[in-house]
Amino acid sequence: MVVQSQSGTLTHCSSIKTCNKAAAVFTSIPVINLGDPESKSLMVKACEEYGLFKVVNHRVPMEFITRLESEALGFFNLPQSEKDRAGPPDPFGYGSKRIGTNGDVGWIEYLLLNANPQVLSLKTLTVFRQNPEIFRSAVNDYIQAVKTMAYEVLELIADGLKIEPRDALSKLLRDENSDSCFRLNHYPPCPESEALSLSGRNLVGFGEHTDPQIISVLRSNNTSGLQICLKDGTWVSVPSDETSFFINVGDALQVMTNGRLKSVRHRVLANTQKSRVSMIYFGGPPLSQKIVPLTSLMGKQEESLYNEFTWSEYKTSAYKSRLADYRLGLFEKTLSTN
């Protein structure tokens, strides 16, 4: 989701939302190896069990990794001035706190960026003038290596589901129109949350959603936050790492397999003690696409889930919404029981 510009910096967590006590750390949380000749059935197992599994060996260089942190570190820790200047987001640029228009807010600060190094706003071009050319090629550099991961996982799901031609998945995000975009996520420590912690309460830092596009891909440093719901409806904790990737099914893609493989809700907690750094790159098709499922998957008798709709329709109705709304729900269809 986009998250859009408040002015202020965050320096009170008393106005902020906070949810139930924490959850449990979840350690069952399927492990990918890119190189492993089963990988493609293991991925959709995976996305239909949890809509998230972890990618290793995934060949994106740890220093595209640890250089694209320092640098948006040293962009998060300038004067509050400053990095006002690259916002409010249009909807590219810098914004903190508010999160869409519907008043949904969260202990975080973040740069939204378009995923195509050929597309630069104005907002992002004030980015990477207070940053100069080490950011902007640090940025380009670790988009190239996740798409190109991004591009191999999307294959790999498709021959696991058996899907012709295996590039239908992958082909929407390498078009020169994908509606791609890249963000990088700030949860500075929050000391106050101990204290909600104590009380069973937890301070929210991005609160529960699905991401709207066809797959995210996830890596933060080594600080934990991130929760996921399973089909019971329990939240558990992932644990963080550093060195890896994690990969979440988007309602896109949930609509493209006819609810096969689902998108996961998830949210992120402030940590107490300290700063959360994550980089999103959120994989998404063409404005002008058709979202319908994928002819090569459905049955002869089988029908529709979902009604037919272009992702700009369902970005434009999804960015409208509050972030727990289930927004898929608008597009499915009434089955006859016939």
Ligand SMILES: O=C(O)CCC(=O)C(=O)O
The other form holds:
Amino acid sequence: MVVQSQSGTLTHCSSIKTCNKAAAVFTSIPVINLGDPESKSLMVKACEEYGLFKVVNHRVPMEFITRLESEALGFFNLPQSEKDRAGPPDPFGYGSKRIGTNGDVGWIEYLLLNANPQVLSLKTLTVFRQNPEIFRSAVNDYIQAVKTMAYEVLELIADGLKIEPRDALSKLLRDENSDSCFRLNHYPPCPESEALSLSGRNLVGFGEHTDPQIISVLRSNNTSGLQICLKDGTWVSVPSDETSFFINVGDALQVMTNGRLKSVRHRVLANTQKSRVSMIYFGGPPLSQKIVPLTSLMGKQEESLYNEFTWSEYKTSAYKSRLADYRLGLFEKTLSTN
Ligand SMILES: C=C1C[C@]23C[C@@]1(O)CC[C@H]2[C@@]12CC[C@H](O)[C@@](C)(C(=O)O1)[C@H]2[C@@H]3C(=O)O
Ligand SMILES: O=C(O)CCC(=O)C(=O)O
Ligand SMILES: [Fe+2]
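One more: the block was the form predicted on its own; return the form predicted in complex with the named molecule.
Complete assembly follows, chain above in first position.
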């Protein structure tokens, strides 16, 4: 199937997966007000049940969000040949359709960046040769504000779980060697997939997966597409909200809480009419960090469900896997029953 998309990119969708369209709207999504004294226990409950919640009253200036969104659209609307100069993503840079290096594809184009302001890829900045500083400052202001919120969220989660000290999780992201990254995703509308849609199928923008890091902080424009998988295996659509943030529990946080908090399986479906722009900060620990259950969380006789590994080992293994793989499986212990 050949598609002429609005932005003139992403012209073939024949190799991209489809999935069953019918998904209920996730109306009971936990909404956490950061100013609410109950927020810590509500967050923990949401992470145990869904691995995802929405944050309001987050104090990230709307101006930072809209400025970065408009810079991102400015980039994605450039001619394909210009955008390609910022690629391939190895691991940072511009990518189109291919996600990772192991054969996954989706109806998407994106920019993957280091979340450390000092290391903003030169390759990416060369595309902004008119105004690289404007792009750099839009990215840095946004990331800085979102990081501050991510630290607060992790401290509230630690409080809610009675983890001591309360910065046991947030310090891993605050660390100057934290291995965090940032992603700008663009899902152009795919009018051709309307035909598919009529037969009850949908084109996949970003295939199902869990995020490997500690937490991910996601913001999108008002175009829906994000879905999460509930404990019973059903998929539900998360209504978009351009003024709020969505927090995902990642695999590393699942391990550090010995499985109490669950990393959430999620995916994005392409839209037939509107383009979706999302920006995600993936908060990861330093490469040398051991990913083990936090001692202050473990019961007296409680054993770790996982073999010991460092973030570097997990990341290496994750980046060899396909998007939909259950990556923690390789690190689970086979515990004896007696
Ligand atoms: C297929 C892949 C893409 C990914 C690396 C991987 O091998 C498996 C994990 C994928 C993921 C999902 C969350 C983030 O978007 C991401 C940047 C990450 O850290 O892990 C992507 C990786 C990617 O796009 O390179
Ligand atoms: O673009 C989105 O809304 C989510 C993408 C995602 O899950 C990811 O980049 O890991
Ligand atoms: Fe994700």
